[in-house]
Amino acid sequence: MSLTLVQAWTSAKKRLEAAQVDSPVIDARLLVEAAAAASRTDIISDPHRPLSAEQAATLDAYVGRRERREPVSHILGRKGFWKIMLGVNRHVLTPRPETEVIVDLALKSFPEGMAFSMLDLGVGSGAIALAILAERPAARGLGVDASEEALAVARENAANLGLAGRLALLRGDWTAGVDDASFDLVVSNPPYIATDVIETLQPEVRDHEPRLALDGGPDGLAPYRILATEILRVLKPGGVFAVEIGYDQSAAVEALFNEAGGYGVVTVKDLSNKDRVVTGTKNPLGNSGTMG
């Protein structure tokens, strides 16, 4: 007798939880539309829909991958950000709705038909610059990394989402080759885990995401200690930056953005209303006295 979708359903939701996943009933319907091909309301509508016996093969697999804690986003190879699906895999950090305030304080920065240029620090796959230039025809980005599988990623969702012409991508070390005062805006979300904490992680980070995305240090903030200097150095005067953080990295960051010239310098707090994103501007009056 064949599984119907309701029956799917079920079952991968009792294996998720057996497992102790996170959000098991989320988990097992993304599963179960994947696999057979569903979707929410076709689950709900059509429950007693059959699956064929490839179809409950496949999902059989792909619950057997995330029970050995393998996110999501890898077994289906995409995720959804802001208003764009995005393509990822283990060489990304898969993105996260945190991460979504940096691309609010960018586009509340930046009217809509305004042209301005943006550089992304540690682009991954693309979601924060990708998602702002969705959003804003007009502006023009370059995304940075340090790994080459990283931005093959990212070069992929760019040329899905049509916007492959207006982000340039640069495998580099942060700033490195980027002339002074080159861009309106500056994004980054680096890696600010201190080292000892990662293997203290969910098996989904730990295991699965890249440790290049995620080790921050012995404190977790050797990235921002870099990218303070740099990234005020690259900023237009007037420019506005914006950098994700840990939860209890405000005054830290706050404090080396303020010691390299920032402007204004604030973090702005998550929909869980944790501290999330360090902002601030470049002084309109730049260093020379004149405007920008």
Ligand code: GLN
Contents of the next structure:
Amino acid sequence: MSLTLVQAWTSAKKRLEAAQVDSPVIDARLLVEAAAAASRTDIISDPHRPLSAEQAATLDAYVGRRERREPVSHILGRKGFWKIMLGVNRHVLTPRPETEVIVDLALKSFPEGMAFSMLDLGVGSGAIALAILAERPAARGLGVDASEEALAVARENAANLGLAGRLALLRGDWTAGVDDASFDLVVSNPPYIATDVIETLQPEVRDHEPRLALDGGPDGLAPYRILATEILRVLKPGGVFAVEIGYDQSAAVEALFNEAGGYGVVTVKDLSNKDRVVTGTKNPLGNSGTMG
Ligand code: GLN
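Could I see the form predicted together with this ligand next, after the form predicted alone?
Below: every chain and molecule of the assembly, starting with the one above.
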């Protein structure tokens, strides 16, 4: 007797509940859809459609991986972010909805049709840069990452979205080699988890996501100590920056950007009402008191 879509969903959900997965209903649905090549509507409008033996076997393997706490994004190899779909793997941080705050701020600062240059430090999958470029046809970007494997993911995503011509990708150590006053916008979602805290995170993050994209050093703030000064250096006068932070890092990161000469430095909350992004500008008249 073959399994129907609704039976497949129910049994997958039960297995994921037993494995203490956070969102068993949604995850089960996403895995059934992928394994059975079904849309969300199919599951509701055609619940008794049978899965082929091959589809059932694929689903069993997917659920097995999810039971071992592999993220859905790694099983499916993709994740939606803002209005785009991105390929992802274990070499990049899976894009998270809270990071969309950076995209939202950037789009508000740079109206459609405006030509501007953007730098994304720690570009990873390309999520932030590509979401912005997709909506700002006159913009161009540079994405920098320390990981060649991450750059390969960003490169493929840019190509799939038809944005490769406007996103240059460079392997590098943050802003090394980037000229002074060369970008209108600098964005970053740097690693900001304190090293000791990583072991306490859920297995999906701890065991499957790249340490390079998570580990912010002993207090989680090490990257910002470099980035604050460097971002103010590479921004053009009047340019805008937006960096993601951990929920308890607002005061420390604001202070670093203020010390570096940032203007109008503020923290913006995410949809869960947690402090999430520190943003500000570089003085349009040049930096901190130096004339000419
Ligand atoms: N927000 C991510 C998490 O809590 C971490 C992202 C980061 O370090 N940049 O898992």
